[in-house]
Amino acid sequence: MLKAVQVVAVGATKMLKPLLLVLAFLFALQSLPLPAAVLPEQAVEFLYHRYDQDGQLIDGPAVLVRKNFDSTFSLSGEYLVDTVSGASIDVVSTASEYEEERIQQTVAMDYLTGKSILSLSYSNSEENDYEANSLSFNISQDFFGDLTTITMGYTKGWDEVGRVGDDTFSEEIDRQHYRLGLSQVLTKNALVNLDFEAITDEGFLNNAYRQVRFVSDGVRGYDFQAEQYPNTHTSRAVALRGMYYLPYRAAIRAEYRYFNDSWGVRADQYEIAYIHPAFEHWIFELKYRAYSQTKADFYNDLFPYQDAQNFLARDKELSTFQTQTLGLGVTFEFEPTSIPLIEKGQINLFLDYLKFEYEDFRDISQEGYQAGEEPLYEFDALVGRFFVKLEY
């Protein structure tokens, strides 16, 4: 255990050194006579989101307010509510359904100095059996005539895990998230981004309610025991994104993202989108995304016997599966003349249809099958987001 923690700590230090070098380089660039960057627009934003399927309904509102001061400093605050009902298939098969509410609050500030924007934010999320806190720092620097932007970020998170009905259960998680990005304007019509992320987690990383199943002599042919994860987890992701603006005001966006982690999961994601302005104030977007991943080293849908190995998981998100997403978005831009102080606004509606197909996770809610021969699980989901932005 101690050796694993030391390995993670050494790995995090190695990743931090190049980030510090880049940070020093960015601050050195501030002394050059470069044109000024721009803070995000001051605005009020409203969002309603809804996820429906896989035995769960998650929905709720969010509001964000951002105010700028003297063109160099801005403050923002966000308030989000998630109402969750039901339970996913791998939890509801061994526990009862539930209802809960999650409230997240975030405060952030941005400081503009020369060509750099420094950002600091704090977020707190609370629900009846989980509390998450995070502190984030980001810096972005434009240079070479605004054609290149480097971004860096670090987030420190600390979570507390509880369990409903058990006041004695309390576990902690420490998280660290490193980010490094490069954005480059290739031509007047082409833009490309390269982003790298590294995350280290330590603590209670499994679900307090989920169980795994193993072969037994009972009527069902299997029984359950609590899952057990390693208490350290390191993941890495690299993403290449590009956008090309077409001669008739439309644009094509493409993305590839690769992910791997210390638990043996490997994932690939591809996305392509077409954005088309129309009728002066309207923007339409159509996208397609494909995602696939391999299972974690300690995942199994049905273990051969109890305590078959040191670490045990039956979380379908750690299994081998693939998803396909078809999305449609509509945006209406307007400049209101009857609303005081509002300069312009946007109304957005986005709908995503997702298809999940699992290759080694079985639906044990189906009866009449022998253990390990149940149908493979699959489901469809619909995600909706309604978004309003008012700039003032």
The other form holds:
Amino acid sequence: MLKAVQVVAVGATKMLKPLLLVLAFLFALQSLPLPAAVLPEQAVEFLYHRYDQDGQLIDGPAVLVRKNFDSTFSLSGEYLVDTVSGASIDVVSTASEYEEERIQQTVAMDYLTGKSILSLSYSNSEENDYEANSLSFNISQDFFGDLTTITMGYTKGWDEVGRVGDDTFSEEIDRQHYRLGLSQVLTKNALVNLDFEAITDEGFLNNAYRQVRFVSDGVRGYDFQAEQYPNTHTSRAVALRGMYYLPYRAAIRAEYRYFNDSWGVRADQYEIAYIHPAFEHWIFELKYRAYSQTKADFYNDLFPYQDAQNFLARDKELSTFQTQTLGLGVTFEFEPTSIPLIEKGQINLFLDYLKFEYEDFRDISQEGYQAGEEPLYEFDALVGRFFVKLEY
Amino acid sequence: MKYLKILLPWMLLLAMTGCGEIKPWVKPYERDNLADPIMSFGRLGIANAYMHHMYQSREGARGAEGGSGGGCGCN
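Previous: the form predicted alone; requested now: the form predicted together with the partner chain:
Next comes the full complex, and the chain you just saw is listed first.
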């Protein structure tokens, strides 16, 4: 009985910790002089997104509507659809192609009080074998003559994992995010953001279908078994971003992000962008992004034998690889006089070319090679975004 | 508990800022450039959020994608 009480007490303390953090933060705010920050604009956003890779197409629309009330309260709703057709290399290697749809719905509200914005949102994402839910709380506060903004956030997520064709299969994941951000105006032409986020997951973290391969006496020289991940995962990411306004009307954006996790993955990401307005209503953007990561401790492209270790992964997202992205975008801004209610709008077209190069993930769809000597896998993809925003 | 240790000093800092006054070194009338939409980290709204999701489902890294927002104090 005593043990049960202790377990409940420990559980309650864990649940209360985020709440106590928020209360402590709100208490701290009371000591500050408070007048004026601003809510995001009241607007309708429409996006058509398209990810096109050899054999795999993911596309769909997304819509966001935001309505502000009395300049202190804002409500928004978002609806996003991903339609997946074809299959990635993991699935091509071990299963048949498929088609499925993911629908994500989010409702959010923002409350402005003095120089603070408190935000609460709930999101649900559903596909035929996976459901993800998350509840987020964020608070941001301007300081020092509005030159500094500090943000804090907490998200609680709970997922349900299923498996197509197996009604008895049902697993769960609990997820928590802790966010801290600092945004700082440095000069009249420069500002920086520093963001930190820690994420912890617990539950069924491997894929319900994906398999690893191991050396065997079979015809191919290898065979498959189900992957097996640890049931806990903790990651930390920190990002530094800067924007600089050039002597003429143009801007440079630069970013560095560092990531590591309890599975041994370490990643570095660099991004630089040049944003150049021209011809009165147009903005052009050119972007380059480089990403590299090391593999997870329990990743192997080809294990030496079956059940070679406790944890087994052959997910290419946990392998050693580099990604490069080259992006181009154009924005047309307008202030329509003939369309009632619409104050201003923008139409955007963005294209990103991505190249993924793996260092220890082999393309086993290639035939005529010894096990473990297949060519290393690589692929490229084109991502298109058509985005319209209308402020009303 | 580990993250609480990280967050507590920030909260103390926030509480202490009420005790002193720091004069802004970039005056409100000097913030035209910062207020320009091209200086916004999130000018593409849900189109930016989509890219974060796209990368997150293909790369091992996750978190700190941005969206802390604010900062220019221009509004």
